[in-house]
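Read the single chain below, which is given as structure tokens and is the form predicted on its own.
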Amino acid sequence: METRLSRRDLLRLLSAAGLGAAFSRHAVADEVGIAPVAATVPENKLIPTPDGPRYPAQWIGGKVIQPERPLTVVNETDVLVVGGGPAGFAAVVASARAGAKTTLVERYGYFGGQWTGGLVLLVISSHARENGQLVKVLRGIGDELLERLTRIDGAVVNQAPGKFNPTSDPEATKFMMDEMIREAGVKVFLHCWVADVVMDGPVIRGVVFESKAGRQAILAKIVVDATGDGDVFAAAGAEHERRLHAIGLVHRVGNADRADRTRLAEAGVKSLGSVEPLSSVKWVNLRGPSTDCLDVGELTRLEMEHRRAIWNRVQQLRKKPGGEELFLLQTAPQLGVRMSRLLTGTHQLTYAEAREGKKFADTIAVGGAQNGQHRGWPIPYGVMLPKKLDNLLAAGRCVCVDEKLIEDSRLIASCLTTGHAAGAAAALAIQTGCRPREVEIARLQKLLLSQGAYLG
């Protein structure tokens, strides 16, 4: 009779046999060039749980409370950033760049937000049309990220003179992130959630978040919500309004290449997704039902929903004549959030305002047009600023903008641009010990011009 091992079978029996340790390390890949931070470790090796006080939610009078605690403070710094999507990135490399002591806390393990873990590869805004010419609007740290990439085989379409809206690969963008936030000297904190806010009156002093280390703060002189759902600002108390928006989820498709598109086409299928600067590769958007983002309860549901719908999806396609080889490569680690809460900054940029194209004296960046066609759109420094609250600015999706300029504000290149101003603001707060709403206008314009930035 034909006996057959499992895997755990046949490593118990090579353990045994003292092969076990070195077979088990030959099944991950080799771990080129990372060096230790110290000394080398055994593996296994007991730490002792560390002794000390705990104040753990108690049951009292049918309500759950939360005893008051100390925290520790794991880190100061001069520019904190929360959220390392295309806003944070931005802004911490323009803060660093520019003296600031600057760090980072995001709550995934990479860089980008929905660009790379949203799947959301497309960076359309970065151009607009001036005087029949097609122009950039998004330069500066987004335009050189976009631009290195170009150095990678296969990490960038589109980017390139006469093209627009480029489409970069996820994984190459979160290289090279972390190549530039590494060169810039940001320290960063990943796999951190925001919490908390440390207020003294209306003046924001830092950030508490959660971690598998538990509740720590990070205090900070100015502090920038990248976050893109306002999650500082609104635990700040900074007025704001929510907004319901649709809530999707992006897939890929893998051997694209490979499908006899023919054969599809007389199947009725007219097309497997959007290009990928790889030709195996095809994304695919999801728009999703407008609902609540903040309700966790529609966010389960929807992961859910959204992720059975894009397998049925795939194998569907597999079955069609000339579908075969086609499979689900991958589906996005980020749930597609569009919109949340808004910022009621001290300018509320409208989408007349933009589409008249209508000049600002506090010009920070200049918004794209997403197919390219129409004229840019001036960005007041005023959208970042809340109208109480200090130390503190937006940038990205959650900046003050009327309903109808959402759909032009959430997009990347915005985010990027946006985010850059954010960063150089707040370092230039810092090199002149004022506020950020008292920063100088045209000190702040002449920084970002010598960084790159485009402000018309």
The other form holds:
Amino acid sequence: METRLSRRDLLRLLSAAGLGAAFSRHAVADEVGIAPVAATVPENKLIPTPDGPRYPAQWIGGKVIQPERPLTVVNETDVLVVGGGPAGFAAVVASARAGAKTTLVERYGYFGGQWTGGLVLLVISSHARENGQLVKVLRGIGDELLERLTRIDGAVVNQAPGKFNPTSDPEATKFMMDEMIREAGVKVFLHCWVADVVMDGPVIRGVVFESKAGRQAILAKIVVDATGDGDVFAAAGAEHERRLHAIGLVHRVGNADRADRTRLAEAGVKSLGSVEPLSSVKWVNLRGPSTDCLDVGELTRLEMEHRRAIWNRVQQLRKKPGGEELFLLQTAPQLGVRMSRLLTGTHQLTYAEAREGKKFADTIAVGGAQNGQHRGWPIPYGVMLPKKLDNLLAAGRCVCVDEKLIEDSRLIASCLTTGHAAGAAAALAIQTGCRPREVEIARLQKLLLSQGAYLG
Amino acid sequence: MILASPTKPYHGARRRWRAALRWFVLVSAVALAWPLRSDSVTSVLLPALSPFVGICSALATRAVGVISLFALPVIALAAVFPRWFCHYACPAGLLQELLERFHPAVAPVSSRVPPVGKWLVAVALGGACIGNPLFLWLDPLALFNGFLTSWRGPLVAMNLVAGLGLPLLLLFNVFFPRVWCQRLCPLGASQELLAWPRQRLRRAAGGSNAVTRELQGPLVARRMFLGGCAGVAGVLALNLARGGTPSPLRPPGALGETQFTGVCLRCGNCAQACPARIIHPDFGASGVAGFLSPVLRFDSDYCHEDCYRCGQVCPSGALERLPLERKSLHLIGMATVNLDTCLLVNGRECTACIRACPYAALSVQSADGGFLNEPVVDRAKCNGCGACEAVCPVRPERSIRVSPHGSQ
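Next up, the form predicted in complex with the partner chain in place of the form predicted on its own?
Let's see the whole complex now, leading with the same chain.
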């Protein structure tokens, strides 16, 4: 109670001191926010909360035991998409626009995943080359997002006819994803980490997630795993494989436009980093060592080692003649995880099939060429369907491809297009009352084309 | 003059037999190299029959391969029956005679032309002694075969080059009837030389008056010696002109550059057999000596790890008939990376070349805590197949290219 009073007093003081003009709206909100939500919390094993009693883990016989407990279902929906990266974003927009009641759960406080939070920024493989002509394969919802960014000054570069592999500003991208998700009417849960699934035999019925509110559940008719790491299908027991890949950390350097590039070049610095929409900022990739992103010890170690390496690198740049005004603007909020789990789908798309440009009857997307120099590669629906489990689809970097194709399938453009397809397929399954694996391919392709997707 | 009566040397049944045999050979030759069949292995047979090709390539390569054995019966018969191949078999000769029917008015000029063919054979033999037979590509069977195989597959430059030889020869015959067959053709001339010992003996037995100047031992020996010396000098001059220039990229199993440019017939068989269409005629990279010889370009495809067809269809042994496992070990060249333009080096996560390499000869090497990454070539594994170059997305000049031997 004392805390509450003192904070309220502080806000009053601030307002009185003239700073209130800027803070007044927040002050009102905070006043509401710090109101007590429950009476004194009693000391008890079953801790009551507004949502019901809490069941802490118990120390029993030298083991930590999680007691059996009912979970509160906070949402029931048609299509639940887990993960708000490029795949999840495209999936929810496609699903909601196709008329399905759609929910999105995201562990961070923003959308975009590696694109925005990992500061990857560069949408590689947006185009392919067919018979010598540059063809845009990233169409539909992902392309719509980039097109809308072109109307904002300084939000995207290389998104124009004849250009390929656009780079977008992370904040502009987050903002535009917010707008499109809001417009589509998607129910969103941010800051919620999916921890488990709700299974009914071989059929998924929903997910369990952790948040500040504790452990809660969402029920859904169809779940799309857009976690990138296959957290949902792994928890559901779907067949999958594990892969190690390099884990790095991207950073951005500020004041790039104020650096003396000639003197820096003389000092041996050829490049400050890759282009961004804002000329004052460059982004710098760090590939990092190949390791297991499911090992939290490794993530902790790399996060701190990479940050130190980045700090030292930028400090060295600042000591070089011409680089004095450079500074470390930001390290990425998310580690650059590239690959972990891969679904074992009903079709494994191989590198050989992709390079051959093999066509499929159930093509739902087309992947691009990394530098717009090779033909596109049709992606079949089977890469996102688990072998046995029902009402579950995978989208994004964890779809079923072979080892060599990972390098293409994990890219943002591919994630946007497979996400789009998964969302559309889920909505169509709801609409026609069938399981995702029974979706009529012709109708799915028609729906995707009506939503602007490219199928070759 | 051996071909004494060029117009109608035979009569009656013998003439009909001869005509039937010649047509049979022509039809067989066309059938063996028939362009509409996918299998091109039989197209190797016709040029391999030529004693000129067989002897010179065996001499130049210091090896008698399976293919050179095809020439043996022709050689043996030629020693007994002078120019029998010209009379009874040569499909190029038959085609020329057929064409002559449309131009009977032009007077033969062959007697005024020196025996260039014999000189060509002498020079070729001399060159072959030091590895380069120089004029093997003038063999009419190679020209005939090249024309047929040029219709196989799509219209690529190598096909055009290989296919032009026979039409040019026939066109030449229209303006200078029979000059080729009687005075220029190295295949004909080599048969005459093979027949020389027996003829010399027969004429000598029949009285010294019958020994024409053409058959006199010292003259033939002098001609062969001078021609041979010219061949040696020519090859040395070509080698000198080439200097230390690295050889261009040749199909797998290719002989050493000097030998290859001479032994290669420019028949186009290898380019036709190649499923990847990476074999192209050279217009300068290998100098005058290598003009129109096959070189590799990895613009859109590479030398496949499961293919060894080019070596199987080479009629002259310019490409060794390597089995698949040895063909994979044959070094075409060596991949080299341009670190200035490589996308991986520049922070873009391109691994196109690394993934494409069928021999796992490429890997990412990281330094500076992961900030610096570059593809490195394992020189023990790379055989220069070009898979990396074919997929490199950097333009206009690709960041990873196969460099010829001795140029890295």
